[in-house]
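Here you get one chain, nothing else, as structure tokens; it is the form predicted on its own.
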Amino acid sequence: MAAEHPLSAKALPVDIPRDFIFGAATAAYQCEGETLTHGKGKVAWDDYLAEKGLFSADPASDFYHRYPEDLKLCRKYGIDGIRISIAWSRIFPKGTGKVNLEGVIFYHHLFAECKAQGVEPYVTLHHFDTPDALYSEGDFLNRTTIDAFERYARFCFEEYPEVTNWFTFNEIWAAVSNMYIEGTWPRGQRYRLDLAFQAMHNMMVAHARAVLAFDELGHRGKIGVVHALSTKYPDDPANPGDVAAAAAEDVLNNQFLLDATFDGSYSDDSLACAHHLAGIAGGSLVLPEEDLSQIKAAAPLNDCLGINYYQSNFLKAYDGPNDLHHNATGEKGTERYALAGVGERVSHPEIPRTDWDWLIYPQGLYDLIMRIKDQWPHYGAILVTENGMGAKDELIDGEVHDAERIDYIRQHLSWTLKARSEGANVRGYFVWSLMDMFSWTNGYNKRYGLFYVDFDTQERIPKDSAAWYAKASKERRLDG
């Protein structure tokens, strides 16, 4: 049985603390455009999208040229924090070696404009865009990429002292899932859970080495990592098979990475599950002692955790073959997710879904935050670094009336603030996304932005959700 529909239980706090960040998020490849100009090196997406012939990430939202306009919109609409990622191949076109000075200067100008507009930048080093020269050699399954990432991180920490809030990776789980389980990304493979676990471990080693470098350099800012997390519920809590399925998918999506982040080691349960699932996939997981010592050393140096939350899942026992179908078109009801050795995700009619079959379950975000608070009391601080609703927004008479998105944001903000009121150190909320952008497997028909982008003219048009968000930020209250 599914839990009670969370939208039936309002959890609206009376006031929002003044120090709570009202933010919005972007990602370089999804918004900048200029994908192969100004000295920028190639990423795997460039050839992949060209071969598919469906859509291009150029010019996307043309943030490369229009960031002053977008940052002015932030100031006008009460957005005091913005997530930005640096495009690794704009700095190091080949991932390592020669530096592209034009790219370096671009980000200096961008950060200066953030300061001028009073919008604090929260900067991510890697947002799904490993330079192709490294990606084509195995990405983070190849340990030379770990070395290259550390050099890139060190360069950025020293080059950009004006940045005081850093994240190493965005959504390690999403990257490995799309590359090695669902196979929806360039050079993707399917059902290789062994490679997924190995890549997660290797990326956490790269994260650890960047954090250790940050500490060694004496940087005055804060650093953390952004994980894509989703609460896993047994479909029937009284059914041991469903409980086991939820636990297995929790290790795969959440626990393995959170162990490494906060404990600097893997729990016995996580290791047993990881080795078992790797074996089912026909492979194995290698965890060198040097890696484990680096992860252990970095764990207490994490200042914060970013949580990207879009949905939770209900799991039931499953003993059939792998059966995955990724809904990339917005044709509701076409998503399938059943993994051998793990379980099958199920939906319930009383829980709404987006057109892309993502369950709208805001209580799951609260449950995640409280779990981290209780399980890892040394977690530092939490930021909800992405949360938002993808929809097929329509521009009607020059306006976008997105009441469903407003309700989505209101409910997730409400449950976030409920967690804060109950003692969780949650510092802010960043809606995904600032403006409409390119979407990795959906192109441009899946819109998340507070600002509608006419991709022909690049005009920005505030949606109703932008006005609502500005009001909540200014008045520090959520309406009912």
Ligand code: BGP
The other form holds:
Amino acid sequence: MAAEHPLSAKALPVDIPRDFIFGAATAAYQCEGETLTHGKGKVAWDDYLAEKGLFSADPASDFYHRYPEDLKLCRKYGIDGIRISIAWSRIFPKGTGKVNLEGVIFYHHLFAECKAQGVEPYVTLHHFDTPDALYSEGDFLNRTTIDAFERYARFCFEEYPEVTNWFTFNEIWAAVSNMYIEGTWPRGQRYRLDLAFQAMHNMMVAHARAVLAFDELGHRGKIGVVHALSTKYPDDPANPGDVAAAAAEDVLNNQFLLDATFDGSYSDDSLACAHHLAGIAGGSLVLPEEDLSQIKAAAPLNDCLGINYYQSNFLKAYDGPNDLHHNATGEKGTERYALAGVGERVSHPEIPRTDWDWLIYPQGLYDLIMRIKDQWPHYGAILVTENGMGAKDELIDGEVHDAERIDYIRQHLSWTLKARSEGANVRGYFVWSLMDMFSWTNGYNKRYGLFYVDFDTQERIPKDSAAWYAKASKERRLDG
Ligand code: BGP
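In place of the form predicted on its own, the structure of the form predicted in complex with the named molecule is requested.
Once more the chain from above appears, this time first in line as the rest of the complex follows.
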């Protein structure tokens, strides 16, 4: 049974400290447009989307040209932090080697505009967009990509001293799960948990090498990694099979990466589970000593953790074959997630779901934050770097009444602030997303933005949620 979540219906009437960041998030490939121009190199998505006859990420929300307008909106609507990612292939079109000066300058201008509008940039180096030249040689399964990533990170740290908040990767778990388990992204492999674990490890080595470089260069500012985390509850806590299923999915989605991030080593439980699941997939996991010493050295140098939270999962024991179906259309009830050796995700009628079958369970975010605080007390600081609700918003008479999104954000912020009031060092919250943009497997009908984008004209229209967020930020209360 689902745990109770008594705060879900109403907001906590707490005063929110002035220094708590009311942010909003973006990602280069999802909003910039100009994907193959201005010297930018290809990424895997370009061919993948074209070959499948899917959507185009051009011009997406045309952020490449419209960022001054978007940053003005941030300022006007009380958004004091923005997550931005640098497109690696705009800087190094082939991932390494020759630099594209136009791309380098673009980000200088963007950061300068952030400063001019008083909006603090939180910058991610990799948001699902490995340059194609490296992707086609194996992405992070090929260790030369780790070297290239470190070079790219060093370049950015030295080039952009104006940035003081850095994240290495966005959602290592989501990347590997979609590439090697669900097969819904470029690469399209399914049920290869061996490759998923190997890629997670290799990306954590790349993260560690970037963190060590950041320290060595004496860069002013903070650095961390953004993980996509979700709490895994046994469907029936009294059923040992359900408990084991939740524990296995927790290793896969959370624990393996958090061990590496904060402990700089993998716990015995994580290792046993990872090797077991890699074996079921017909492969194995290689963890060279040199990697482990780099991960170990970097662990205490993480200043903060970004948590992207969208949903939690309830797990039942499952001994059937792999059986996944991804709901990419918003047709409620079509998602299926059952993994051999892990478990089966189940839903509950009393827990609401989005049209994309994502469980709306804000207490899961609180449970996550408190778990990190207890299990890894040296975590530094936490930022909720993404949280938001995808919906088929409609523009009616020039307005978007997105009451469900307001409720979603209010509930998640309430639980975040409850964790903070109980001693967790949570410094801010970023809505996904600032404006409507391209969604990886859903294209443009899944909208998350505080600002509606008319993709024909690129006009930005504030939704009701934008007005609500502005008021909450200004008044520092959630009960408005
Ligand atoms: C996160 C990603 C974002 C964004 C969001 C919503 O995993 O960091 O890039 O896309 O999820 O996901 P989707 O667009 O698939 O609904």
